[in-house]
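Here we start with a single chain on its own, the form predicted alone, put down as structure tokens.
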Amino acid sequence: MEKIEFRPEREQFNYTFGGAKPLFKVRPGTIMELWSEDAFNYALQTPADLSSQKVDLRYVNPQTGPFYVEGAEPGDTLVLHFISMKPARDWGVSAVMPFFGGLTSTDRTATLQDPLEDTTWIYHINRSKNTLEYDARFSEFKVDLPIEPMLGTVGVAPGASEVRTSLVPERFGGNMDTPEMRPGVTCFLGVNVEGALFSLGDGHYRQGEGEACGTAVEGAMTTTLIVELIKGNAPLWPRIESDDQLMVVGSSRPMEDSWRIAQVEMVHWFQELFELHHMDAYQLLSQISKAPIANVVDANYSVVVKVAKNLLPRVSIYNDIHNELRAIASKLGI
């Protein structure tokens, strides 16, 4: 299999989904090793660095890409199987930014309330223990947390010549900020434009469900993945398959609409997989689904609806491409 290693120069970063020319073309079946910058674009490096002074919101969530997938046409399904995600630095950073986050006033939830204190935390990596060292800023408390790498942003170009900031999650993927976008999963995205034009970034060394304060442990990441293409059968919203779960991500506001989107899409997926009437799929899903919150802080909120595969009859999902790619990845020794 062809393998491409790529680390973008700073001027090659992209800050939107759609509206950017591809960096280069990729054939289906290619292994890619991609380096991505942290969400703050390397602006916060010490606890003394404050987002209000250092972060330029025009240049946050830098994306590595977009990449043109040969043969991809609107209506196809882009398949991205994530083999590994490795911290590319020995530290990560998180911050509470003024008027941003789940527990503060925002531009949409406006109150006569002062912003929370602009604060930055640096998490140092202990590679021998595979942990992050959390040091409280306002007390002597410390604790080690396991590294659980994930990508906050994975997406394709929207249709109809639309251009969306890399801060937004929508049906094209984007800034979904779900911890489910981790090594070992396969992501299915509907292709909207010729070549798909996918990109990724916003590496997180770990993140709780919801990303409550607005930022995870943000860090530069080296991501290894396999790019594949399925002709036709494009999902309307992002789908994820792991060894154990089927998942759909819905993104909107208010949050219950994100949940509704993901529920409806899972009903449709059940109809495809098991030839169920939509009422039977609705009833079954009501008894077996879980719905973790991915983020409550982005321009749209994201909710994941997930179902354990061991509760369902064994069926071929996209011709078993997840299992096929898992087998290929296991032989690579990455």
Contents of the next structure:
There are 4 protein chains.
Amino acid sequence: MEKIEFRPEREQFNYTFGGAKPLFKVRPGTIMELWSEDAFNYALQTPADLSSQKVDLRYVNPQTGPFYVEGAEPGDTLVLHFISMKPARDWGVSAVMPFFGGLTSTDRTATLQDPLEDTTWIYHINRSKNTLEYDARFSEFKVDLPIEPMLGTVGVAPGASEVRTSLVPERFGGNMDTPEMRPGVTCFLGVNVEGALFSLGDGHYRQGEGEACGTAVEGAMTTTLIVELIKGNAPLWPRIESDDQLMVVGSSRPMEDSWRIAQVEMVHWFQELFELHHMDAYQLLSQISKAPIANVVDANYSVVVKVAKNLLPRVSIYNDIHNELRAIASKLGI
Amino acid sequence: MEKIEFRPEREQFNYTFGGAKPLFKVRPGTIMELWSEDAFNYALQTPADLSSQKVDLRYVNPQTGPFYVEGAEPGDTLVLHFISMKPARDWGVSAVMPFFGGLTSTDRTATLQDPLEDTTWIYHINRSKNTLEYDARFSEFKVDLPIEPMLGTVGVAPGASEVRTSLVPERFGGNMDTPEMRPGVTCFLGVNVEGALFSLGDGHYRQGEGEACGTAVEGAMTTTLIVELIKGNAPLWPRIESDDQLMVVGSSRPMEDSWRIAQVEMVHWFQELFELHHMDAYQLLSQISKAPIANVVDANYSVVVKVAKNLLPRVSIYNDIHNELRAIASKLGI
Amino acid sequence: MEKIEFRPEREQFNYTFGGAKPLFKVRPGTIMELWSEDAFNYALQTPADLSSQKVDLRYVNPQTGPFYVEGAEPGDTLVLHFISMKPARDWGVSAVMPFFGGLTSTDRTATLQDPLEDTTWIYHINRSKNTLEYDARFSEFKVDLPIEPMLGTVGVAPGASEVRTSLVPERFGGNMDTPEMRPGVTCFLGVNVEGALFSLGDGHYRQGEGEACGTAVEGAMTTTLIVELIKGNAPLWPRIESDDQLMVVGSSRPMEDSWRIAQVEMVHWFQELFELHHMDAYQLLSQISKAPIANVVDANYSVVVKVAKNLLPRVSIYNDIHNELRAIASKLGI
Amino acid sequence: MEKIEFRPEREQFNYTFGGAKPLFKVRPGTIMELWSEDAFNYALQTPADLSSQKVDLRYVNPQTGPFYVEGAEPGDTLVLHFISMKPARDWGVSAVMPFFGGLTSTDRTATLQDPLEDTTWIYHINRSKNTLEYDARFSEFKVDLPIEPMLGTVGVAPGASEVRTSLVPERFGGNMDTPEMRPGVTCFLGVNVEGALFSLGDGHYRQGEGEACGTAVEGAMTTTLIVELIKGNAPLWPRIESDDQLMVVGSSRPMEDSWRIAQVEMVHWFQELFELHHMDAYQLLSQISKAPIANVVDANYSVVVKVAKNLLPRVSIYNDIHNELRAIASKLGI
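The form predicted together with another copy of the chain is what I want next, because the block you gave corresponds to the form predicted alone; please supply it.
Time for the whole complex; same chain goes first.
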């Protein structure tokens, strides 16, 4: 199999989905090893670096991509199988930025209150223990947390000729900020434009559900993935398959609408997979869905609806491509 | 220890939190074995029983209680440790009721569309396998699902002289409909009136997160619990402790507000437990909280914020009452 | 016609809808002159009186009532025709209370930010000009504003045995806080319990739409009204008729749901009034409805949907009771 | 003064804000007479034309523009003074499109219900009476409604390199769908890109507040306006001035956030105009703002906050440019 290793130069980063020229073309079946910069664009390196002083809001959440997938046409399904995500630095960083996050007023949930205190936390990696050290800024409290790498942002160019900033999660994927986007999963995205034009970035060394303060433990990441393509069958919203779960990500506002989107999409998926009437799929899912919140902090809020495969009869999902890619990946020894 | 077994007569059920006279008094430390009727009030017994014909909306979600806890005063913390929840019938039932549920318009999210088809599903229990049989109504599909009993509704009388129907989740608990309210957990509720006046009901043989169609696998339940009381320290919103998790349940609308409530309450809890500055608690929780949705179908939507204890330093929580009650329960052999 | 004048003693005020014993009975056709205390319960009398120090949150929004309307049964329509509302003091008062209002985080839209500065404004009345003097607290700016009296709170006992605080707007009316509840209008409320048990209060000497800071120019008020009763025909949500408008008030969260409720109720009203198909009523109203926000600050948000009568064919509304009461009132010379 | 008359060819229409090349350049001070197509792109011409069959969703809400304003740079304020809007056809059209509108589930507020019946209404213009004839589709009801022309869509290219469909209202203006965008008003938009790149379209012969069914009385329009430019002072959100009102339009979801945006922006405007402390501006506006809903049907919901100028001291607003343009327009005799 073809393998491409790529680390963008600073001027090659893009900050939108859609609107940017592809960096290069890749053939379905290609293995890619992609380096991505942290969401702050390397502007915060110590606790003394404050977001209000150092972060240039025009250049946040830099994306590695877009890449043109050969043969991808609108209506097709882009398949991204994530083999591994490895922290590319020895530290990660999180910050409470003024008027950004879930427990503060924002430019949308606008109030007249003062912002929370602009604060930065640096998390040092302990490679031998595979942990991050959380260091309180206002007391002596410390605790080691497991590294659980994931990508905040994975997406394709939007439809309807739109161009969206990389801060937005939507039908095209984007800044979904769900811990489910981790090594070992396969992500299915509907293709909107020729070549699909996918990008990724926003590596998180770990993140809680909700991403409460607006930023995870942000860090440069080396992601290895296999790019595949299924002709047709574009899902309306991003789907994810892991070894044991089927997932859909809905993104909108208010958050009940994000959930409705994901739950309805899962009903439709179940109708296809098990030839169920929509009322029967609705009922069955009411008793077996999980619904973890992804983020409540981005331009849209994201909710995941997921179902454990072991509750269900064995059935072929996208022609078993997840299992197939999983097998390929395991032989690569990455 | 004192043990009380109680199965209400039909006319003893209550349909509100607050406003009802206590059935009797219990002393802190009492073990109670309580029988609760299903949320449809036994009106749906076969798939031919339709909610629009059989369910009397004035008498849904019957509660077993209220009980007056001796010594409980406003500002105290009622502690309910759930030892076991056992299906009291051999079948459970779920229904899509017209204009009720998450994937339909409702009296609140009002539209001009027709309702979904009024449909009832009966789930038969297989005691030896500990499963429920899901039977599709519109095709031949069947699947066995594990029984995972929980209570949809646990609460005390509200403050401010309010009386609320048992369909509402709020600060006083109530119809939170979270799968986290299961055997082995301890629930902490702020007391608003003398005697606390707690009730429970709405047994679910299992439920997905979100309770998408509006009803779980509803069934009569035998719940064994220990009632305890902590003087003072009333939490603002319901808290739950399990062997491995700390949890808060927030209930409001829109759903981002439910999450905000629960996440802020968890920040405050962390400030107390670890003497953290609120900014440090906010940051730490951003990286370790889980945020499963409880329901998107009740008068208020409920979201759980939870944290794995094993990520944190060992600390005494409510004076270790959960561990203590767990130990007592394990000796009872229930 | 019978006329009752009533000013409650301090201990006669009630703070809920439902749950309180009626003060006395009134016959349909009675004229009532009712005195109501201001929403702060007379606790703020100078700019130096701060809400955090002086306001007892258990005793805010005192209601004058409830009154038992003879013959009123569930399903009937209570008719309240407001003849006049007159400021009962020479000054009104408004305050920004910590974590209360529309441009601050609240107990629902919870954040970790500090509250806005607790501030009180006193508005002195100029009777000859019929104005209120707005006096800036942080600069020398002054401006005279017209007195436009209205009632923030009008309601009946809720259904389903509920008791709600007087801060809540809902189907039963309550704290709708709309400037449309002014002299000259007729309010129609569905009766939920025997005697209807209506109350009113929360006089505003004027209020903007949205009631942004959470409080209007609050003041004691003398309200003169005629109480009438229509057997049956209970509207689902409060309706208001003025000489030139038909109105419905919806109250829920998020605010789009408040609007949906009011707009759907108006569609149903139009179906009745003009024998229109719901699609035709939907279409017509899309082109002629007005939709002023009432408040975005209470436990539920309220939105008014209204239609100018002069755009429509002449039709009998509730048997022309508004016109009839208007005529009676004009003869009274109040 | 220079005057440009322009009617686009079909292939010149654009369907986005941002992303399209300017049609031509205009100098500040230019009078433009612009022809715009209806929002359905002329696809619905009789009641028998159904949106599901005739409307191509890739080509709805066609915009006339964009136009490059000479000298406009990011941070500047584009000023559009609307002199007149004249129906360019003898009929307008409205439709209930499947899963589009305020009283139906949508792709966001997703449910499993069937769509409302796809229906089209044609409104014939009576020029002598200046009315539109509403004709019920399901009964014989007819009524004449005044023509009150307005533009649903006015905007500039967004910031952050985004491109948005013309269905979206946002900071850049766009599909705000407010009846306040009518002849005689001046609209102020913050410039995000060189040349501002403004467009307009979506003429409505009349529209109710909320635009309940999702479409107004849509029609081709001839709009005459004066284009002006103020260096700097870009407002964060669209502002509108009429002879008697100051207005801000906020657009987001849920609808309380749209209101918060507009109300906060008005607080800031009042701070500038009257040198008020933000607490004093908040208080004053709480008593004098009006808050009519614009639409609850677009990708974002829009709310207007407005204030009557006659309640306030006389003050110069944008250097009195509205009055100046009004005077110029009146001399033109359009």
